[in-house]
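A lone chain, given as structure tokens: the form predicted alone.
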Amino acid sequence: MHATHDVIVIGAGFAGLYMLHKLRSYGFDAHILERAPSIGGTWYWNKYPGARCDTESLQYSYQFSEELQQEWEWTEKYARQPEILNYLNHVADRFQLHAHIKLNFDVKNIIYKNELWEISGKNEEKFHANFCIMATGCLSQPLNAKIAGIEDFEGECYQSSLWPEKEIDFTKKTIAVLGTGSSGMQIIPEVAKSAKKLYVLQRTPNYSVPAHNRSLDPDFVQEFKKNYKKNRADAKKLVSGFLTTYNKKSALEVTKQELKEEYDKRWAAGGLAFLAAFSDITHNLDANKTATKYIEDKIDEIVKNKKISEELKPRSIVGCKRLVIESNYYDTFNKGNVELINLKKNPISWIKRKGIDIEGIGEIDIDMIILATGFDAMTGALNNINIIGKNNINLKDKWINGPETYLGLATNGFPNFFTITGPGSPSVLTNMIPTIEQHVDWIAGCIRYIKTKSYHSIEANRDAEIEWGKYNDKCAHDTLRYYCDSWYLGSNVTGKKRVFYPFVGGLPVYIEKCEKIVNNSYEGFTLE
């Protein structure tokens, strides 16, 4: 007989650990379940180098304990992966985690049975719990390179969001680098100080701007932290969640003079902010016409090959993907080993066992791939698990034509189940750590309202989730986020539904929703 604990969370990064402390300090008995031989999460897998967090580490960071806050000492603005990967460790640490968290542990089917759901992985061991909270993280599943030849390949490969634990040489070495999202910006600059020789093999171009990393001074971080309870209150205000200032001018309101200012500081700051830079930017196609051209202006200021300059720009909408923040990515391409190939005009034909073959220009000799090829984001944990709910409904099948959520919290069909940060919630588009935040606050609560009132289960109403999506989809409709292709619309995996993922209408929209459901005795679920 399997012991049957309160809550079973799937997941040890940001999401799970918090998870598993909240639920632990209510009293209840929660448990961890991790596929990988430590916690971390996606700070975990993605220890390629360069790999860095585009949020400022002092608001990356958990707020839920003052005096977590005051005792971590951040060394960067951005912080790299191993010291955010020490952070989590001195969270687990501190608040004696590791007991309750079971590693190694790759969940294969979680199956709702007996009003209990049941978690299994590849042995015999099961675990039986009465609620099931999946901490699986948005950017988690990565994707496979579906490149003709790439298995006979025998040279050194690698993915970035799988990278060894060992040390890599790239030293007089001839490199591709496969994928020009965030994580193959961050690597490129890594790779060309040492490789003989770097192609970046680019599909689509991104648009970027510089973070302009540094030390944190150590003034200002006493400063941040002597004020962190109104600088969290202030940030959880602002739509994206980050504190930052807004322009609440309109890009087409102000003179030629005015608009190259304001770029021109939001440049030198660095960061995501660059997009508060104009109130109209992601709504407007004209205003964000005038951020498009400012950043592929600097491109040609930076890049010396005016060629190579033009491949680099995507000619695009600037925040309809996902914005990187990057460290000397354009200048490395004045590097005299580093060549752009455009695979738009010359794809990829095979992979040999020595080199690739690219259409129009032959073969070229490679000792070493690196694929940067992103992530199934958002749906892709979940669908990568067996997750059967009442009435045998499959998760995967009631998604085929995209995610159908309750606030990113719940689904239909699914009782006692929960998903932090899933589709329909802000997730990816706010500071990722002060959301995790309030959806632990908000399922813990929802537990803990369960359990005070003697019901057995809660779960989301159909009506619920359907009139979600279609305000979710309004939202979206009313930016500039469907124009073009992206992961937030799936684009990237082949055969996925075209919807937009993420909850668009900001932080401090969404939050008014979710209290004001809780104020209602959870209007929209159904409580037995």
Ligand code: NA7
Given for the second form:
Amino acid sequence: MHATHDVIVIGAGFAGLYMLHKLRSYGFDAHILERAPSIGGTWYWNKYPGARCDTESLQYSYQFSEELQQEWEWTEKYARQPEILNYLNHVADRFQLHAHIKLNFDVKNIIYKNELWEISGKNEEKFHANFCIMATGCLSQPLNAKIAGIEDFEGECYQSSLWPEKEIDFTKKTIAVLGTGSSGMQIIPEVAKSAKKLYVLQRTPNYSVPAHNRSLDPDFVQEFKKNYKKNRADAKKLVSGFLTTYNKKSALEVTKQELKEEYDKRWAAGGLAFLAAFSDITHNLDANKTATKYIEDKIDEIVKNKKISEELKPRSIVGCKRLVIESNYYDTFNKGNVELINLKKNPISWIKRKGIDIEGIGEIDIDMIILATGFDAMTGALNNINIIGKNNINLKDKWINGPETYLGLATNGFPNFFTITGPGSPSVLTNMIPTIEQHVDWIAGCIRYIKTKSYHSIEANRDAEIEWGKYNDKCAHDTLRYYCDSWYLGSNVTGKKRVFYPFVGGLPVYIEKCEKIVNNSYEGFTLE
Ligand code: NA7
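Could the form predicted together with the named molecule be shown next, to go alongside the form predicted alone?
Now the complete complex, all chains and molecules, led by this one.
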């Protein structure tokens, strides 16, 4: 049997790597178990063509080390997947993390036994630890799209979130892409460059604004880095944790001219800051309609074929699903080799050996299918592991009616067990990296407190998690995000409980609550 470790961390993405570093810097015996053959988490698996972050690289990076953030040179406004993976490898090298990471270890069971966590995979090997920390990511459990006949397809078939290492050649091929979320909208322009024919199989169109990606201007970088500390501190005071300008005006109180000028400015700048154009876009339907109209008019301007541009308009609530940041997506539909199929009007009947049978269209021959069909978000990776807490409670069973957590950090019945950016934390609604760092610092501080005060366990109280859940639910009802189908609500997964999974009350409120808990000797937790 292995020795008992202080901490086992599951997952070697952004969260796991910093957690490992932080715990080791406090002198704890900590190790990571990672199922992939490489570190990187999401940025290892999602290596599909066009994969790029939708958060600006100077902000989508660690701030725990001033030297690190000064020395690393991002090349583009939005970093591509290989660059982010290089960055994470640089971090692991720089802080000597590799020796404490076990790759290719697919955790299957995490069981609380004799006041220790026992962690095992497919074979006999077991790890024991006082603390177990889940750094398994929010968008890491690929959704297995159940499409009739797909197992009979004899051509090439790839999933964006499990993209193979080898180079995939699109030339001279007829290709179908399923899914028009962020992943699909990044893949489609890339595939269209060389495919003989590309069918975009769209079930629901999404709102998108331009990325206007570009090489970073060295003067801008120098200036940003000079003020890195202040920039980071300022970002933390904003609901999303992104440093950007929030307009305090309502979209409903400005003149038509002012409305247009603000949206023009945001469109020209590109990026998620479009949603900060007015104070009420995410909360007031009439305000939101001014933004949807603006984007839908832009689709009309870009896409030459009127019928196609109509099909590309979501006619929904912008920001309700994750706003997509696109590079040449709409323009791709002006290419002669690209055809849009609206699956709401013409659903897939069956995938055949060599093609796809579509209602109202018939069978189309296909060489390659690309599935960009999304994730079982927030809880998928956790529920995929058999996690058994005190009194034989299975986490999956406990969460059958939606996750119950205290701050997305811990859950009653599971002592010494933490989730980084778990359900009920701001996570995906904020800039993930600072949010991860805030969680890691909090968890590491908590473990250090437990050890120095000679406690042996900490567990979230049932009443504290119920209260937090109610508060999150109330905050969610106050936003427009609650009122359309999205993975935030779990509605992309058949049978998944419809609740709002991330905490929507904003980063400053959340940080304040976390700090208050510490200052009040971990109120809401039982320490033994
Ligand atoms: P998303 O945003 O969940 O998008 C998945 C897309 O796949 C979406 O358009 C779905 O349509 C579509 N989908 C899912 N299942 C099917 C089937 N069976 N048939 C046809 N179309 C289907 O995932 P992404 O990977 O693009 O992005 C996830 C996040 O990563 C993103 O929000 C960023 O935060 C980064 P639907 O809308 O369900 O009708």
